[in-house]
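First comes one chain, alone, set out as structure tokens in the form predicted alone.
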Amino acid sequence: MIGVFGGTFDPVHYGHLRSALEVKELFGLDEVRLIPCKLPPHRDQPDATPTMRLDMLQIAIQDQSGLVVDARELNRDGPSYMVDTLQSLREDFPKHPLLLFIGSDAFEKLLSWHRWQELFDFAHVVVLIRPGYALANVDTFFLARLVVNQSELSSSLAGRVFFQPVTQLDISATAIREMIARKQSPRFLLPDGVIKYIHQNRLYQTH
């Protein structure tokens, strides 16, 4: 099984990295592909350039096996729709179950995603939740695809919804950018190599 973990990563921080590592181990994944978004359709454009965000990701995971930086959205023109990304991954990995990992906030907005129903043609959707998270007002489309046994994800290539409690570190990329703009140290929120890169390239100096 292959995990798919998208985001702007502006900058990548330990909240992203801890979740990626944790789901790799929890689900016994072959790898987790971290996919930086080029043109996010639902939010402001990232502060750092695509190349810089890619560089920071590569620095962050250089010593961690099983985490892979995937630049396919950066190499594609137009808005970075996840359905296109999953279709591309399915072509590359026709026999592997794909697990798209999203947070509970993203799941609650999933009905607004571009061609959202087609996501399930290409992957399972795994919603990362805090322990004790209460489901509310879940659409019948998702309830019909909900599974509670993790093994059901490995027995089919796509189409299921699964909720997985994880350790969620309360770290915000927005807060990190604001901290750097105020000339405060973001150390222990993201890897030292990424902080060094940010300083060398004078990223996030103003906000």
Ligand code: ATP
The other form holds:
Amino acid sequence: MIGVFGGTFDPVHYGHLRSALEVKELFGLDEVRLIPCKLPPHRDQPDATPTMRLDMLQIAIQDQSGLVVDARELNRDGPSYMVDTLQSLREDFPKHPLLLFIGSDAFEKLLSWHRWQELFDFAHVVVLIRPGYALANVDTFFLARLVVNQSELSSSLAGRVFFQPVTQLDISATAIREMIARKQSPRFLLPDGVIKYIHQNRLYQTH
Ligand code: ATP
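If the one shown is the form predicted alone, what is the structure of the form predicted in complex with the named molecule?
Okay, now the whole complex, with that chain kicking things off.
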């Protein structure tokens, strides 16, 4: 099984990295592909260029086997729609179940994603929830696809929904950018190599 973890990664931080490693181990994945978006469809445009966000990801995961940086969204024109990304991954990996990991905040907005129903043609969706999070107002489309045993995800290539409790680190890229603009140290929130890159390229100095 292959994990897919999309995001802006402006910049990548230990919240992302820790989650990616935890899900890799929890689900026994061959790899987790971290996929930076080029043009996020649902939010303000990032501060760092796509190439810089890609560089920072590469620096962050260089010593970690099983985490892979995947640049396919940067090589595509137009908005970075996840459905296109999953379709292209499915072409590359026709026989592997794909697990798309999304946070519960993103899951609440999933019905507004471009061609969202088709995500399930290409991948399972694993929602990372805070321990104790109550499943309220979940659309019947998802309830019909819900599985409660993790093992059921490996028996088909796509189409299921699974809720996975994880302990989330309280780190956000927005808070890191603001800290840097205020000339405070973001150390211990993201890898030192990424901080060095941010300084060398004078990123996030104004907000
Ligand atoms: P920003 O503050 O700029 O919105 P962010 O830190 O939320 O950024 P994104 O790149 O937007 O990071 O997030 C990519 C993915 O990582 C999303 O699925 C999001 O839910 C998840 N994520 C973000 N922060 C954390 C965290 N601290 N722990 C676990 N997952 C996270």
